[in-house]
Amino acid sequence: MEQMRLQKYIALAGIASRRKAEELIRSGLVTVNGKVVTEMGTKVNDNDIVEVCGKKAKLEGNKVYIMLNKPKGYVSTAKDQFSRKTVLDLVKGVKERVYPVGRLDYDTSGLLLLTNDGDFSYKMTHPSHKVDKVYIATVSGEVGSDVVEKFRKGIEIDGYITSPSQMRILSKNKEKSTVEITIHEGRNRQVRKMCEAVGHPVLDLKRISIGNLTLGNLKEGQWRYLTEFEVKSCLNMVNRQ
């Protein structure tokens, strides 16, 4: 193996996305040959022993890509400090160590990808690649065209203005509305915060697509492997950005 940057090695080993790997390195949680390394430019090869949080990192030979229809009541992490159920509890029988590509909130259902391919995860989640994520939201109150326009321009949440997004009204009455929301950012609880900011708190939220991947007839709680065509299609999409 040629030398590669430490964060890429950790990502390819299926431990974390490249962005998360950089956080682990900065936090002093990564060692190379027994020594703590905090510099991003560090390079490693097959002869180096890389450990993350005390566990040895090893490159996975077989890359896997999974689509899960996540139910509510599961956290999108490998482990949870409160002992709640995680999405890994739903993908029994997968030999490779996989982790979620991005996140879905505990109370949000729908499409979630899991993989052990750090490069794939990085490309699908990094904001610069602008991968669309589409949600169906049931919100409180009657949504008007003014709200649609606010989403189009960007909404202030947590001290910043979101990137322009799309909202399409599917149905509405005085009590609640059902809307389709498309964003390409992936900030924490972003859709919920945007809806809250315009006075229409989310009652129910489901993600139905990421890029050109859709749930199709995959039932809640079920999962399947992505086809080779789907993986290549995702990579081609982000490489064109």
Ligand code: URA
Given for the second form:
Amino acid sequence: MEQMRLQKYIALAGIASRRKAEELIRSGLVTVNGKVVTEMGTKVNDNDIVEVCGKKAKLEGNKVYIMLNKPKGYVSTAKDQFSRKTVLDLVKGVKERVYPVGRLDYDTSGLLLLTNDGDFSYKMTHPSHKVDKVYIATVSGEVGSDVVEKFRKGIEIDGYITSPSQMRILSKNKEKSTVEITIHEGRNRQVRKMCEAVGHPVLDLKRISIGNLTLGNLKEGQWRYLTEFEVKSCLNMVNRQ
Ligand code: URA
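Can I have the other form now, the form predicted in complex with this ligand, not the form predicted alone?
Below, the chain from earlier opens the complete complex, with every other chain and molecule after it.
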């Protein structure tokens, strides 16, 4: 939150109108970090504790939930050390400060969630909640049923065995295969590493769903707000675990 005048803060917290807030300040009923403040221009920010008549004034802020169809060539961090484009460049019209829920690699496309709700983000990404993520991968070579079985059993990458995952072969020929892979873990470059480990390096990777959210016909580079129903069903899903 940017710094703002105390009376605006009190008004945004829904405690009083700005004019009434000014009266409260003038009357010595407002404290900032435990000290009475009667000066009107006082600026406050997120770290300050504002109390009005002994009660904490908190900015609730509008919680927003966004589904983005990320194109390749964007990093899913707020800033990039190499000044590459970030997914935040794609949601410029959103006035709330949102951040990605988990990550997609620079060269992976597809479904990425963004929000300013830290609790939602934590729940959706915590490994114990085992939220399924579905990817469509084009891999080199012809994938056989032995590979599907290996995915089901778990694959060793980076010195650990992945949880059982599902693979469905959608099409294949001698040069390449297209497969649908469902995992619930979210380790760094996990799908790429798993495919590499079984001798089928990824040529193209796209995430098409997270839990019960699917991209549908959202075009690459486009975003939309989640509906209230979608947010609730995500939370129901993780709260059930
Ligand atoms: N697995 C990967 O390898 N890359 C992603 O972006 C997501 C999952």
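The structure displayed is predicted, hence computed values, not measured ones. Superpose the two forms; the largest set of C-alphas matching within 1.5 Å is the rigid core. Positions refer to the first chain, counted from 1.
Chemist: For N173, state whether the C-alpha moves by 2 Å or more between these two forms after rigid core superposition.
Modeler: Superposed on the core, N173 moves its C-alpha less than 2 Å between these two forms.
Chemist: For T182, state whether the C-alpha moves by 2 Å or more between these two forms after rigid core superposition.
Modeler: No, the C-alpha moves less than 2 Å.
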